[in-house]
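Only one chain comes next, encoded as structure tokens, the form predicted on its own.
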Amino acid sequence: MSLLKADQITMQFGGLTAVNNFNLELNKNEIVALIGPNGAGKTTAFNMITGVYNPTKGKIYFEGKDITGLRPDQITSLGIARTFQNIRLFKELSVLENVLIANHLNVKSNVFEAIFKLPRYMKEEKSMISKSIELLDKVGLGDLKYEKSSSLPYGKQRRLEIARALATNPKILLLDEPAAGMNPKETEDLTSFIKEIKEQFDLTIFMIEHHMQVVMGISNVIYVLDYGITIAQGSPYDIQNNQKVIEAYLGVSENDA
């Protein structure tokens, strides 16, 4: 059984039709990418799994339960974390604050036990902090754990996000566009890291990505979008020789070359 699988998920606004009957099946421990030109519907696909949006029809399924319709926090309670194109950090709170957030997550303590600083609040807090910390070292990022997040360069805060999301114990792990705005070290850096955390963490991952060097590098299959319908779908070798996907980046035909 697959770990999470969407059944022609369909995406409406208004008039507009975003998505398709989009297909996916992720399973265990494969990085699996969802390629395509701009405004072909990546995102909204994303959107769909993580409960952003309700698919106007169509069906997603996690460890084979309709997970269809719940609330984004609900789904991330099961095991689905995810990233977001544009860096969404508290930028004026330490690297070690961003992951502590996250931990919350799987808190049992109540506001009333939080508030006047109950034993079973404060030993939840002591884990959480020593859990925080534990998973910034894996990550490289633990001698930075005091520093504000707006001041790590570009690439680290990339991998903070990551690490952020990877405190509340996921089992698949979406990353939107990881290497966007990324110089080619930094991307060749995250390429490496997507690989090490998917092993240490033992995670299925699921991504977007435009840069290809990344998605041929690292993927084990690629799903092609383009307006919102699937073109393609195959190993990477599959996806760099065919014509449809080709047409799709280049906008022309073997008839037009």
The other form holds:
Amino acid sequence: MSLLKADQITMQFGGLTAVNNFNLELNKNEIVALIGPNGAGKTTAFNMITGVYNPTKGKIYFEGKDITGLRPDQITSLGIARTFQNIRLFKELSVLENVLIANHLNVKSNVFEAIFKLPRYMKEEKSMISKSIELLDKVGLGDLKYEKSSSLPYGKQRRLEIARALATNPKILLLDEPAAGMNPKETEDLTSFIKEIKEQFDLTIFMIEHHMQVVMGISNVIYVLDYGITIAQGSPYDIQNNQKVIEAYLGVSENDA
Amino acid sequence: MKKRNLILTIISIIVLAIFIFYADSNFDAYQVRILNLCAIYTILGLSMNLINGFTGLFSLGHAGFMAVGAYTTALLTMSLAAKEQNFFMQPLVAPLNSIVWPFLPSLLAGGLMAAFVAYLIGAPALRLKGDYLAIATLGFGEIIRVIFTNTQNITNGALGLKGIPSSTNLWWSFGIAIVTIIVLLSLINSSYGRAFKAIREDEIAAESMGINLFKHKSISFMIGAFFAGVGGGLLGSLLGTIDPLMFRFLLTFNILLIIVLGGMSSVTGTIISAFVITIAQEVLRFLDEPMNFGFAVVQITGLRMVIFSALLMVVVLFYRNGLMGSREFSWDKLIKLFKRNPLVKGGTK
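Having seen the form predicted on its own, could you now give me the structure of the form predicted together with the partner chain?
What follows is the entire complex, opening with the chain shown before.
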């Protein structure tokens, strides 16, 4: 059984159909990429899966359970975490606090237990902090934990955003253009980082990406969207040789048309 | 280190207690009243700062919550004779006309009542964001006031309540202010407090980190309203008389002023600013009186507010984030300030 399944999901904004009958199947421990020209509806598809938008039509199943129309926080607590295209860290807060916030969804104590520092809360707080520090050490941000998150260099901010998503204990990690704005060196680091965390945290990864090196290098399956329509899906090799994909990216020559 | 800080905090609370003990018997009524107001405005400022500064909800309904707290406390503490004297137009409704509660439970009841009202208001209003939330809460605050003006047999309408027993003294106001500070600091530094700050920083990211926005906004709103209600109860008891006109939105703006000047997410800033503004408003009173310039005696009524506004403008221009911004006082920083160690560079700290 697939871990995540999108069945004919469609998103319409008034008269505009941003995503049309999108089907997706994610199997455990796969890396799946979603590519397509600008405005193809990739982020919209992401937003439907993570609950930011409620699809106009279609259903989304996670581990066989219908999750269509749930709130983003409910979907996250089920085990789907995401990052954003334009980094959305909690800028004024420290690196450690950013990760601690992602742990909040596991807090069982109520607000009074937290205010009066009752034993159950103190235990949770302690384990939360040690878990977060451990996570930061794992992703190589251990020395920076008390820095303000907005003071980190760009590549580290990306890394922190991924770490923050990992702190919610996801089964699926959705990355929205993780390599956007990165130089070749940073891109390379990121690629190996993604592979690493996939193994370490037993993840399934679904990502939007424009950098073809990243996409072709690590994904098992690629989906191609153009104007909201899935024009191709398959292995990196198939996609590279798919006529429709080449047309969508490079255009059609007038002689052929 | 932690132990040392705790000891220092306890010592400073004891020093404050000695000061209150001294002030209680040696200061005149006017000075005591101003000190009381300082403490009450600290409570009100902190409660509003939790909602506006730490959770980032631009709420302007504070006067409404204070009104709820003030009326609840007043109606519970007033003696039966005073109640009868007040309600000559229409008698007071059933359970209230026969009960007299002690001060502390009444204050708590006032706070709980305000929190309950916040819960009711929050259900629709907290689905709004930014300016829209401000307008909606402002409207709800006014609605509370209008309801209080028209419920003759509960609030005595526009006549207001007179003869509220004056239980507020320095011990009560400062004691509750300290409790408020401790509770709010503990809340802000807890996991829930971090969730509030996450909502302030970026709602979308907070939600996708698994934070239930509505639940956390409601919690912050209700706790803020609780302390606003308690502050309102203290204020009513200090003044001895309340009426709906007292709780116009101007009162909300006074508190907003305190938190903006003090720093929108600083507990320390709010405390300093509550004291400075309350005292400054009294100190500048001489500006309203006739002034002798030697050649002429001039009296400009309202000059006090002009100067006060000018001072505010200066502060806002030069301290964009308020006096403290989001910084907080800590013993470590204070000690560092006094411990000038010339060997820090390259040496051990």
